[in-house]
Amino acid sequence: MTTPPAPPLRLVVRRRGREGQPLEFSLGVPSDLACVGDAVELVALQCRAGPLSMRRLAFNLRTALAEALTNAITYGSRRDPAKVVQVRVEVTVQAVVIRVQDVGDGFDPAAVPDPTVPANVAKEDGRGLFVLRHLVDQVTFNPKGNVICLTLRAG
């Protein structure tokens, strides 16, 4: 029996503001790692007129979003293509705020081991969160641990 193909990405632009007002949009991403690249490019395309420099848009936003989506799909939705990871983005003149929500049970980010501690260097756990914290200006989680919020400030 073959697995049915993942549903297509679905972009919804909620409000397109005038200059100085926020642009808000959401994207439903099937829990299939094959969809990550297309989702990242779609978000980056929508954010290109925002406050981020081309370098931060090309590298920081794309890398951070790819990592957050990969974690949500792998750990939150367990790679079940019938499940959808929700991405919500707000672009203002000051920042780009990205929220990635999966349908999983969540986790405690404080319990993730620090990969820079010598005892943890060989472990794979914690590297993604470490990278995220260094790519964006702010990383927060909801209390359940199934929503990550990434803030990239202008520049």
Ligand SMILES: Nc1ncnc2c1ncn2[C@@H]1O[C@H](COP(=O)(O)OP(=O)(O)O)[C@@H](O)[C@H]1O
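Could you present the same protein in the form predicted in complex with this ligand, rather than the form predicted alone shown above?
The text that comes after this line covers the one chain and nothing more.
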């Protein structure tokens, strides 16, 4: 199977987390859903030196970031690969903070229906933000709704 080469991911490591100093890096992700998995691995690798347990790094961080990226690419960029989703990560001894920004119009997270009510549970979609909220310690949005910020505290 010859899949067309996916557009490149661009990682910029701004501060290197030596000796308890914070690590800070950003990743530019072209808005192609085929990039989500690789972007998640790249971020997870960089966070290995951080304060999260292997289990939370391998499951909570990866799943939550995949949800945030999928939404940013799908709704923010409408899957236009020329549009780049910006991920900024700060790793300190206290927490990993991940900020995902898209160039879309944003949305109102309060208006998203609960996917676990009986009328919704058998639907195919609509679980992303719900899952995400359960996997990280804090989720915040900017007022416009095109920036989501995930905090995973140490442990």
